Amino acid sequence: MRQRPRICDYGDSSYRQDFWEGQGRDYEDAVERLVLAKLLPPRGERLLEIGAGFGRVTNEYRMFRQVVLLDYSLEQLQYARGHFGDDGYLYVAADAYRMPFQAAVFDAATMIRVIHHFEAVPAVLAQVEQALLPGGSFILEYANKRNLKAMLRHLIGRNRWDPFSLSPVEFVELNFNFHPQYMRRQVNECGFEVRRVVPVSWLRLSLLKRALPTGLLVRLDAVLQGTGWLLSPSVFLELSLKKGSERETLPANSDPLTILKCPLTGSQLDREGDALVSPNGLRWGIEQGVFDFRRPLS
């Protein structure tokens, strides 16, 4: 039997505070929420935020009527959905190797700074194809193993691994990544077009986050994107599903029943009090306004 894939739960951790706030990550945070701001369609009805954890930047999806924000930890939802509330935005935690959501429902979607925590990337991109309609745009982003930084390591012998080979690399367990000509053929062979690329967070040294100020590299940072060289340690993609698909889409509706499934048995669902049921007796749980996908009550 072919075993599951690893999950990267980061739980009730305290990755909120430790990595971002007051950490030092202005810039990084800043350049990243430029570039959404570049590829993001101008609106929308319903976008997929994969990874969303705590909604670092889930308020840069203000142009679409229904966000929908999908991460395996409960804790980090929780807390988005205390920030955010429930107007416009739903909280599901779930296995995004098995997303509890209806064929073709999302005319968007972002994963950022995620991927590099998957180690079957084929998968997880299959997954995002079917949630997408015909011609939805995804936003990916990943960890470049082919950085100046690696390359120069590499160079003197200080890299354990080689950032030339196509292979992705898990440089700790659960952390991967991947060359941009490995990527491009994942998403190729998952059905998308790539429409854009931009290279991203190529100033991402703490001497130069301490001795210049962020609106500097991050102007800086804007300049060097245009160059298109995949020569940074994060890249992002602009990517639209290829049309043609003959599948049924389901209109935007309020309600959360409309676009979710059992992920076991891909089966509609009904609403017992805080549970959601499948036909065959499935019970999935609502846990203070997040649906709970990751586990089965019965």
Ligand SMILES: C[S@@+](CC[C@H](N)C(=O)[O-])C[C@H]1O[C@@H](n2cnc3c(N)ncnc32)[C@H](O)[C@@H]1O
Contents of the next structure:
Amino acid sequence: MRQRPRICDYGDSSYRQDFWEGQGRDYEDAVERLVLAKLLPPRGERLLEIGAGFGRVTNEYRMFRQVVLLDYSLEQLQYARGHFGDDGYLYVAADAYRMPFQAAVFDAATMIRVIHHFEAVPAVLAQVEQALLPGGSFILEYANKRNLKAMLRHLIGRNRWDPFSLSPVEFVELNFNFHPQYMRRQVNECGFEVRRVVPVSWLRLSLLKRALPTGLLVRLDAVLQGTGWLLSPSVFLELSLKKGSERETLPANSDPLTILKCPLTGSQLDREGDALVSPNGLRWGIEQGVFDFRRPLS
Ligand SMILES: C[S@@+](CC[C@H](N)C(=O)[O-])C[C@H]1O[C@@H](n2cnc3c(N)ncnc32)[C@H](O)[C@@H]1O
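Could the form predicted in complex with this ligand be given as well, to go with the form predicted on its own?
Whole complex next, starting from this chain.
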């Protein structure tokens, strides 16, 4: 593996328009929201949404007093900020492999449709582990390589990769599918306990989506989720951080500087005008209300 893992940079891509809006994915969106509602705690202080993008599912986190949206794309975050504003929300442009957060400052985290872009899974899980409070909840969605469609294609010799092998498959550059056993081992080794496993998005087929109303597909999906069979293209894990004893969360209305740190040195930051400064002089910008930790100011 290279020194630094590659990043799948969405930059100012038109992901929202090209993938979601009017693109026939109401069913996928609805089932993901349904599962989030099922797995999220009833209330909480501060949630970290990793790879939040343009904030597609951010409004599901209303039970938290503060939501911190982290993404590598400044443009996606600026769009989200235009929608959600600053009251109860904080926007952080950063690499999830190098998060700019003090230890144990979140009582929950989510990562939906994001880990499939990560070639170094243990490295990003270790970052989540350090940012969460002991006992904290982490909802992780991953793309399942051992899904029914891939298995059928494999049986008739039409799949380029083996859905039964445990190693991740990079089917397109920086797009990975994972085996359920691989993912379970990774989260366990990073200190997480698996509370619930929900197979999701069973009916992700254009033919079915055209033939049946979205509400019916969502209800059928809910039934299939109940089987627990890990043969669907998407799997949600509800994880809990095992380490240590319970600690108090910093109140949601505390200064953002109490939860942020310099991602390169790990030191506390001070605010100087429109920048955050670390003791060794590294300066980080704030771009239209988004804390920008992708690279220091020159
Ligand atoms: C497929 S989008 C999902 C967005 C959102 N979670 C959703 O479900 O609509 C993946 C997101 O992960 C972000 N991402 C990919 N690699 C990242 C990294 N290393 N650090 C931070 N964000 C990253 C991308 O910028 C993109 O916004």
